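We begin with a single chain expressed as structure tokens, specifically the form predicted on its own.
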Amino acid sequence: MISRYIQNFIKYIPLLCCLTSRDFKLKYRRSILGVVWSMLNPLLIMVVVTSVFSVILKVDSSDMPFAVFYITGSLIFNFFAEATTSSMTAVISNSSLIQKVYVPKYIFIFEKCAFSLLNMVLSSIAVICVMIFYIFTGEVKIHPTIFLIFIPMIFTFLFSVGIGLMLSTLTVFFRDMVHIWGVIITIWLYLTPVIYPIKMLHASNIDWIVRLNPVYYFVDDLRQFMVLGSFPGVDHFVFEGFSCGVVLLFGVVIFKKAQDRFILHI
């Protein structure tokens, strides 16, 4: 059965590529700088956040410069936020195509996550530029572990697909989910050490709440591989693999059970 699903997925890869290309063109249509914004936007936000939290509020990220700390964390979290948010309306926004021809509906969720992954790869150029700057200042060193950054990216992608499948199903039947998720993703941001190091929570004994958050591990892994040159413990990968597996399984089951009724609500 699994091989049949794989063959079916391979059959629709051209459509997946076509939809991704469409979203890419739509995003940068009539934009003067075009794709450059994928690199410029995270740099501009990094300057603002660093000015507020590092210079004004004096947030200490002693393991690395705050600018590097923030931009590496935001790279993963922004990917997760964009992938899940865009996946919510993936089925609804493609209703005209779904009503005309047979297309596996999960393709639309997978495409949104793939497009967000492409945006993250482009945004990685901004991260590399910041890294190079701090390498020249001597505050950051290059490590061989940088070639392992694909690991947290893959984990984030799988986790986002699972969440996206669940969200897209809920949104078909309950449109208010779009607004609710906007609030949830904001709360999720503050439960993820993107703008603050987790050591700040040790004194209040609430860091255990953050450690239940899978996205924290994705962010931490990227920083360890890319900046610190260290390798996360096995417990990291066990928790990440378990979280991705459970979320993906729930997403597939929920989506599969509800997809035949989508046509009645889109």
Second form
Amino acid sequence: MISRYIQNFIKYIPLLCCLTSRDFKLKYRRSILGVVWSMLNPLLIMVVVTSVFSVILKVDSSDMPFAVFYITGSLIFNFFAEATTSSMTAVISNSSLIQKVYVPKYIFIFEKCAFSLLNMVLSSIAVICVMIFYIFTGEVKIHPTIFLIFIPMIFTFLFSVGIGLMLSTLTVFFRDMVHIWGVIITIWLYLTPVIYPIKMLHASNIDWIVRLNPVYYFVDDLRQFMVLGSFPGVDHFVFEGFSCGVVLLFGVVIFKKAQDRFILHI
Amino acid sequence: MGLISDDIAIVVDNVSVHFNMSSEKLNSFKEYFIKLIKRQLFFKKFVALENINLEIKKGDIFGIVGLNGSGKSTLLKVISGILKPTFGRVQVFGSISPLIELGAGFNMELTARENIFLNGAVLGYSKKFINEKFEDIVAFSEMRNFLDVPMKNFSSGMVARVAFSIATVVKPDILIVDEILSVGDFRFQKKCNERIKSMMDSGTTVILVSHQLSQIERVCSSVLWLEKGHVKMVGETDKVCYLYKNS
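Please could you give me the other form, the form predicted in complex with its partner chain, since above is the form predicted on its own?
Following is the full complex, with the preceding chain placed first.
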């Protein structure tokens, strides 16, 4: 039973690659700088956010420069936001295909998440540039744990696939999700310490919400591995593994249950 | 399930397809809840196919006739696995290449070359395989000069040429043809017909849906007549076509 699913998945891996390269080509078609934007964009946003939050609002990111603090956090969070937002419409935007040919439908969600992963890997070049700058100014040191940054990235990927499966299913039946998710993702951004350190929350009573937010742990892992050179506790990994597992399981179950009815609603 | 002999290509076993036809599609929470509260969430059941039983032998050229809305396309969708039947099941023995609609997987922003690879992948072919067959596809479509032009600049006939060339590059065990023999100019149509004919001659099972009865009479070995989702008749071509014409 399971081997049949794997066989089917392997058969459609070329499709996955083709769809990803399609998205990649379409994203940068007719732009002069092309793929450079994947690196330039996070840098420019970082400059803006750093000016506002560090210079004007004086947010204190104590153990690392604010620019580094923000760009590492936003790397993971933007990946999550982009992957979920694009997988949400993955099924409905490929309706012409789904109505005409048999293709396993989860491929489309998987592809959107893979494409966002690729974008994040490109954007991490920007993060490394910022790191190098601060290594020269002596505010940041390089640590061997930097080679472990793939761990939070993979966790984020799995978590996004799970959420993506749920969202795309809901969106087929209720197009409202497209509008609601924009609001939810903004709330989620502010409940994740991306532009402020979690220390700032100790005084307030929403501390516990943030600590239940899996994305916080992904962001925190990345910062520890990449900038601080420390190792997050085992409880981090247990919680991350657990939340990814639960979300993926729910996503797969919901998607599998509803996918045969997609064709009647798209 | 009894034993199925080796020479059967497709078994359609008691298949029914029902659609919920709500008066309009409810696509938003607001509409859904308003209707829910007003208790207007009634669905009219629409029977697209009812208790279809069918066996198609290997190598058969099987025609399907029926008026518009009689369920022909729905049946093809069920056979090719796009639509799950509400009841019953379909067994298909062998690879199936649906021609339900040519060029369904094309992205008009991409060039013809890119689309050939994309569409090949949609049909489940490996990259290596498409590389091998690329020459064939291009030669058959006669679109070599336009390979690197975005397909949005193509005319519909040119799109159809590329699409047909990809869809028929392999010899599938089962070929589904849904009114597509009228693509392109008369010369290309002739080429298409020849290619399909050569597939038929080499033992491919073909399911052909057409409103051109003369075509069905010419090529099909047996014919199914659908009426309002029911099997009205299935059997020898001459007999079914004669009665269908005079109904």
